[in-house]
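Heads up, the chain below is alone and in the form predicted on its own; it's given as structure tokens.
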Amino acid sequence: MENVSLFVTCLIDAFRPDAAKAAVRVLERRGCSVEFPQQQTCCGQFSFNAGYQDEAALLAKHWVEAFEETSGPIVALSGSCAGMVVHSYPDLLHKWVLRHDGTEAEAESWRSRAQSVANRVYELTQWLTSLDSSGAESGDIDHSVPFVYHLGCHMRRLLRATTEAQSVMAPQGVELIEPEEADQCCGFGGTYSMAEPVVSTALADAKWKQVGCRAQESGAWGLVGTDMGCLLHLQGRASRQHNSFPVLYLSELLDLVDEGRLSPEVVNQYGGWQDGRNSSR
């Protein structure tokens, strides 16, 4: 049995904890023993993207301290947060130490500690594709069920994890289909969606137009993604336009397949705005 540490991320913890619970069930069915480091907090990406380097470094320092106490793989429920840890932490902490009059040796020590933890980080689908077996059977599905797949910018450009989700879902009888202009941002961009609401909304509307076209062509049951920030942004915009097209995080979809509960009726429960804390699912 493989021991893994779960990096839940703040958006899932605050807005969709059911997705984290689903991820735990999915991982356990595939032979993983899941631990949750209680001290974990935000990875600091919001502060980092907004230009608050010191604030981001303090959160990064705390995150490293929380997860370096663990061993084995760290499974992240967000491509963008995984990208932050893997690609930004070592240099961020090195520069932070030097800005605050630390020595080069101290700066290199923090770079090394951050790199050591970052080397163990996998986004969820990256980890699932690394396993020898896809795990649970596909239940009663006897044909391919289509879903439109939104691949977040950081998954695509930082982690280069462009086919992992399809590789995970295809053996389970689910086809993930990207929309036209799939490489265009959905408009979330962390603090960008708050700082530039007009442009952010326009990008979300453009993304939904492409999703709708692909769904109509393929008969897709819903939209699925691997970055909760993107999904909350798109689902929030959909709710304001009275669009009830279902939006699921990948662990939720895979959990339904594992349990043999994937049906249009169940998937439709994920339509419109859903607050995971008050969900009846």
Second form
Amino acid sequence: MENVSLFVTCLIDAFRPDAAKAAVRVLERRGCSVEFPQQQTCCGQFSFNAGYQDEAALLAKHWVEAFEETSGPIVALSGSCAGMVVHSYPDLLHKWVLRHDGTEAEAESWRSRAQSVANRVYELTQWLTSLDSSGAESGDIDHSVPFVYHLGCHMRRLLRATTEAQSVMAPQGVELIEPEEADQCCGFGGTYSMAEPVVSTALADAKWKQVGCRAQESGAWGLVGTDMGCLLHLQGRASRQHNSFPVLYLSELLDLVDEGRLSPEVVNQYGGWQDGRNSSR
Amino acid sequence: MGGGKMAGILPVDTRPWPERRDEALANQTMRTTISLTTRRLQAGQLKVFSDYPEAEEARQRAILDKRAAIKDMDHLLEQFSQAVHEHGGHVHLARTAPDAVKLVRAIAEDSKVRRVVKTKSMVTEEIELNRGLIEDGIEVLETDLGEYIIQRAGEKPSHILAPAAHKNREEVLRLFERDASQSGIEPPPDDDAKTLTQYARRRLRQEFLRADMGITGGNFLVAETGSVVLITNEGNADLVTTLPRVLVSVVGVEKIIADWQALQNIIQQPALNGVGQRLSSYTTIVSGPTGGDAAEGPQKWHVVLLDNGRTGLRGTEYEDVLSCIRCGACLNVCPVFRQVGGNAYGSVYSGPIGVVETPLLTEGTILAEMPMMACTMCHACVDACPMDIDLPAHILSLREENVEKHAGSFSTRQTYRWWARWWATPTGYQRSLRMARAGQRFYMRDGMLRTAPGLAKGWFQSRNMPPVAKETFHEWWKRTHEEGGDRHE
Ligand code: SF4
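Given the form predicted on its own above, I would also like to look at the protein as it appears in the form predicted in complex with the partner chain.
Below: every chain and molecule of the assembly, starting with the one above.
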């Protein structure tokens, strides 16, 4: 029995709590005991990427303090937020202390506090692939159900977790296929989506075009991802354009498989937001 | 050299970003062409590095050599100048762009120059040299195919390595047909890439012979031997540097490297990373005018070393920017660049390196908004950069500087400040979500958020958003997991 702490991220907490509930079930089925540190809020990446370093540091400090209370692995429901903690926290806090007239020793101490928490952070699929039996018995799979997979930029480049999601889903009889030009950003970029909505949207449209092509060729049932920011941006764009192609967070998809509920009808309920599906299960 | 630090001066498209952006996004031909070109170049880079593992070792050595040369720049430039002098050449240092233009104009006047032929050079674009020379009644002809095309079109380079990357062959054919009819010569028969190149070559051959001054940029300055090294794909640099009687090389001070050994590692990098070839087709080395060691060549050789804000970056967190070899790899992989192309950036330097370098060289006097407007923080550029320049970190620092200089609006800063203060405590965070939930019905239709005030407004120009959930995960956990909670909803 592994004790893991769940980091749900602010976007999932507020806009798609079902994805986190699904993650809890998925983890528990795989023998993890899940704790949810209730002090957690947001990793601060929105502020950080917009150039508000003091504000980001405030949130980063809080995040570190909240998760220092825990021990063992921290499972993050976002490649990007995990990347923020792992890649940016140590330097961010170090610099923040020095900027506010702290001593080098104090700055170093914050850096190492951040580093030691960061060392325990895994994005969900990274964690699942690290488990011995990364899933329920898969039996004989004679055919796989295809989904288009969107791998976010930070998961790809900061965590270098480029094949984990596929490894998690393949034994479950789900094939995750990346679209053409998968390495191109979907245009979300945190506050970029609000500060420069025009380019951000042009990128969303380019991404949807490739996702659409791939879905058509492969007969994919939906789009699945490991970053809620990208997915809200992509589905938000689709919704505005009356495109109701299903969009799922990876934990939701895995949970459906676990429960034996994976069917086109159920997946289709993840298309469009009109039914208010996000607020109740 | 180096000495007093001074802000550089760069040309700028003064139209506001939204105007430049919208013009670019409306140009479908450009977007298609840029996207195809950049994808092709990116694929080339990836392939050549997987085919030749030893290229990676050379790249690592090149980074070390280059970083060391930047540190030792003053001394190496001194050594370079000395060596050029010994070969009978002249070295001039230009603090700013106008200084450099003034120097070249004076040289041209001195030598009674009427016609100039040029190789591809971003630095001469940076200082807008052509304009200055044309004002003096001098004819200036670009001889690199890409530069030749955009000169015919009266445009600016849209890519630091492939200046005509935004033009497709059809457009080039039309330009050449017009050019041919104006000069009463045979137009190219079709828009095959080879045919177009042949046309330009044929057209240019006569010009080389008539020109009395050649102007080059320079990819590297070798301190040890006082050489300017040029790499090209077409061999035109060989003619520019040998046929006219006067030769001027305008080169940024940061192009300095120590010696021949260092050159070996770095010389492959522009071709490997820029176009995915092991070596550029042509390497031209200029070491002096005729009468010196060189067997053929111009009677006079001048090297203009351009600072224009560069030395101001030494010793700062941005120093690695001076290692840039202008390979264009960061442009090729940049999602924003692929959408809007180079001209939308408003500077001769576009893409990730451009949004960093332009405000840095000019001390933030121009295009300071571009680090915010042209970057999604996807980190593709730093992965692609052969010189390991930490472009995303620089973009973040420039955004931060912008915030500190109060360039952001007051209300935006207040929003970020309060957001952080509230969200840095669990109660503030949860309360703010409850408040959002209570207020959001005013912004909803058919179960979705359609608009919102403040910072989020931009989102709703083109996208919907689900409302804050009736029960957040925090609330659900509390309800189901705390003492007496109902575990199963
Ligand atoms: S920043 Fe790096 S990738 Fe971009 S042009 Fe310069 S050397 Fe090439």
